[in-house]
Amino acid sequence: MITDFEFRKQIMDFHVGSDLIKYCYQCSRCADNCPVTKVTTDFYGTTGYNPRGNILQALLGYKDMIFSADDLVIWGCTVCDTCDEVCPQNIELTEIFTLLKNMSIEQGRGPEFIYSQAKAIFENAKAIPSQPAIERRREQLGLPAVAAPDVNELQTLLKNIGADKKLK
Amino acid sequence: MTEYKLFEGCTIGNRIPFIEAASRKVFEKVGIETSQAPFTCCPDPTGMKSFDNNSWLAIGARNLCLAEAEGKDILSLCNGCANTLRGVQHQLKHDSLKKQKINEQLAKIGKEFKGTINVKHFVDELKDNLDKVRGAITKPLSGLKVAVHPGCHYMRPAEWMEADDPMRPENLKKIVAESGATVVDYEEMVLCCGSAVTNAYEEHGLANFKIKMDSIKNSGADVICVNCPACFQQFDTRQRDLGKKYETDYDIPVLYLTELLSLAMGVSPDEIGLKFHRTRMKSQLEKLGL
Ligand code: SF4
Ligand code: SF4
């Protein structure tokens, strides 16, 4: 196992609650309460999705280990924020998992629906674009039209950040 | 009464607008004033945030800027939008470097994030006006057994959602109880509906959803009450897939909190487009004499 110090630094810098992640003592409360761990892991916890394992590997800078594994290791998380709540060390685990997901996207990995949503937002400024049938339904229901967002401004913002290059 | 900028979100606005119709009816009866703004996608805290946190921050901050320009707080109809807008605000307020970087980008489109407005979930607004909600009930839903599902992002992470107890939420129960319906407890109330993981790994998502639905079924509930469009979609559209996969009949209809309140406030099912639900609730409506 090789420690990637650059990766480790990124992890440390990303967490809004500063360096709290250092204080993880592997109690496993996160994994014990994670709904995805529950439905993907065998009795010994050797397979499936495991937030405790992700925190350990991130903390040790084992980038290779995380990214050479099945994508489930990163994308299994359903972002229910339960782990954030039960962690006795107040680590916001999902912040770290967000960074891991962002890195996975940079490698061109990640589930289809994430890419299609990002593309829809880039093209329409909405994850779900407006469609004529729904516009009619809104009218029937006595609703005003949705206020049209400024797509150009959003595209400028995303292009300047460089997010358009990550789209598929 | 203060006027809010209504943040209906992509799912409600552009896919299931009948929920917006019900919400507006309830706001009218309770005296909550809103106006529109050309908001973009919030964007999705389980989608766009996972794609690129910086883009998520920038788009979210831009939406906050639109409300800041009018000096009005945002009222969100959706757990995801409330979570994003509050989360963006939290990150930018607690990380000056991030704030500086995002503001450099916003400056290029003539905007600046200041952090001067508040973002409120509609459940909290109703909870703060509970007496007015009570006063508007004209057709109590007596005898209707309701399993509540507050969802995850309404109250977690508690540190910056500041809405309810993160693991033992009470607000939704309290509001539903005002409708005259009976809230039934069930073991898995705080369990996630699994919307995000179902999109990525359907098999695992449905395995989680089964735990949730079995628990609701055992409670004897007539309907499920939710306050998030993503949860609504999970319950309304995926129950059939679940039933097929596990050869079980679930068929428990789902009502948005504002739909349930609309019915209790004397609004007819037609006015709020209840017929557009996938899970049918004919027998439940008959039970209520509607
Ligand atoms: S709950 Fe917190 S301290 Fe315990 S293993 Fe998980 S991250 Fe570490
Ligand atoms: S946020 Fe992700 S890792 Fe944490 S408990 Fe939920 S599914 Fe598990």
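Note that the coordinates shown come from a computational prediction; the quantities given were computed from them, not determined experimentally. Residue numbers count along the first chain shown, from 1. Think of the rigid core as the biggest set of C-alphas that the two forms share within 1.5 Å after superposition. What changes on going to the form predicted on its own:
After superposing the rigid core, the Cα of E135 is displaced by 2 Å or more between the two forms. Comparing the forms between the two forms, the C-alpha position of K9 differs by less than 2 angstroms, with the core used for superposition. In a rigid-core overlay of the protein, L56 has its C-alpha displaced by under 2 Å between the two forms.
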Given for the second form:
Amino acid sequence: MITDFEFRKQIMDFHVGSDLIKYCYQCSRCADNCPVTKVTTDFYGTTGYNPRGNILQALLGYKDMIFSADDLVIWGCTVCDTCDEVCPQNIELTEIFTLLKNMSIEQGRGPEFIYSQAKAIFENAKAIPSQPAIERRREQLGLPAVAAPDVNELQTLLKNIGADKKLK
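Let's see the other form, the form predicted on its own, since the form predicted in complex with its partner chain is already up.
Coming up is the bare chain, nothing alongside it.
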């Protein structure tokens, strides 16, 4: 394992708090309370997603371990903020995980489902295009039709921030 000190510095500098993660107790409260860890831990205790492991690897500068691992390592976080709430050191883990996800996309290493979802948003101005069955149900319930989004406006915004260049 090679420590990437520049990566470590990026993680330390990004944190919103003051003294940050230099003082992670390794208490495992984040992992013990994480709903994703609970559903990705198998019968033998092998964990698929572990916020504690991710944060320690980031703090130690183990960039290669993070970015060469299974997509679940970074992308397992659902940003529910449970880990942030229970951390006795007030480490904002979800902020760091968001940074790691953004770095992954910058490297072109995001999981395919992220790119396909982003492409759907870019093309339709919504994550899930309208379905005829939903439109019929809304009509049956006396609800107004959902207004069509302005696809051109959204595409202009996304192009202005360079998001279109990150789509595969």
